[in-house]
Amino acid sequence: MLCAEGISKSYKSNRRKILDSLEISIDEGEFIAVMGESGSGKSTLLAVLAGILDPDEGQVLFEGKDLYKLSDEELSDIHKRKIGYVPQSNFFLKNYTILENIVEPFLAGSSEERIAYEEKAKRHLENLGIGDLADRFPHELSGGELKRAAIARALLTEPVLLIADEPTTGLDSGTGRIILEYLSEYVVSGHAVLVATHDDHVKEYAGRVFDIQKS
């Protein structure tokens, strides 16, 4: 599904190489955890693999295509349909409800499409334990609730690959397990999940652990 080869990335400010010739592959039905101490490059690696941050060297092949050789339109379509991405920091438009924040980025104008997406979004929110918060605004939710809403948004189009950056950091153990169990169920259905974390509980769910050492 995804294969990254020779990935290197340096900080422009001090030219310190945060990623140095890394290689990683992801197949359908895999739950992979990327682990390492703060500053080791976990978030940078995930952004590169998601097609969000250009590497200095190397290539990222997704379904046989180099993400960084695609047109903006092709890459945008992959982000909407194929690769779901949950950043470390939650981003929601403050004047939109949670449900609107989830479905609006994917709508093309059809009322039938809106209804279908709203039903999917509500189902994800319900399964993640926050179905009663769909009509609330972002400032009314806790950090853990917003993280679950961000995951629901990333899963809306049922992407073949979900990439999540620190999905359980700062959350209580109960909320963390709700998230990890839901991601595990997503993997069982034939999809792939890649998580960056320093939460040791993730090891209980991951089939593979990819360790990054701070350079």
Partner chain sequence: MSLRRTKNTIKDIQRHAFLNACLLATVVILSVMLFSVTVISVSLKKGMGNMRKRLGADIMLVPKGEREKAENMLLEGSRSNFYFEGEVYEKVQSIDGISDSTSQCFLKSLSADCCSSEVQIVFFDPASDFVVGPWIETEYKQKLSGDAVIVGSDIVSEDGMIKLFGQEYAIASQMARTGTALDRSVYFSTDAKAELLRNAEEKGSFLTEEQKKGDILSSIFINVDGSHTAEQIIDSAHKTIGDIFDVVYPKKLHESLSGSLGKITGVVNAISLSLGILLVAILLIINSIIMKGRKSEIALLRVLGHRKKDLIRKLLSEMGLISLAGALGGSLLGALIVIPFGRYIGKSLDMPYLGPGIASVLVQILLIVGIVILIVFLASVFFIIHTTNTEPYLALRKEE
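Switching conditions: you have the form predicted on its own, so give me the form predicted in complex with the partner chain.
The following holds one chain only.
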């Protein structure tokens, strides 16, 4: 499904190479944990694979197409329907409710589509144990609740690949387990999940561990 070769990336602020000629591939049905210490480049790698950070070198082939050579329309469509991304920090639109945040890409579309996605969103929120928070605003939720809402948002269109950056960091073990179980159920139906973490519990759910420092 996704194949990345020769990925190198450094930030302008420090000229140190964060990623140096990395290779990784992801197939359907895989749950991969990307592990490494803080500052090893896990988040950077996930961002490159998600198509939201252009690498200095290398290519990322998703379903045979180079993500960074696609037009903005094609890449946007992939982000909308095929790759779900959960950022490390809980970014939500402040003045939208949780439900509105999740279905935001479809708010301006037809009302039939919007209503259908709202139902889906509510199901995800129920499954993640926060169904009653749909009409609240982000500032009213705890960190764990926001993380679960972010996962519901990323899963809305049933993307073939879900990329989650540190989905359990800073959460209590109970909440972390709910999230990891939900993600591992997701891979069963032919989807793939890629998680960056330094939480060892994730290894219990992941089918493969990618140690970024050894790579």
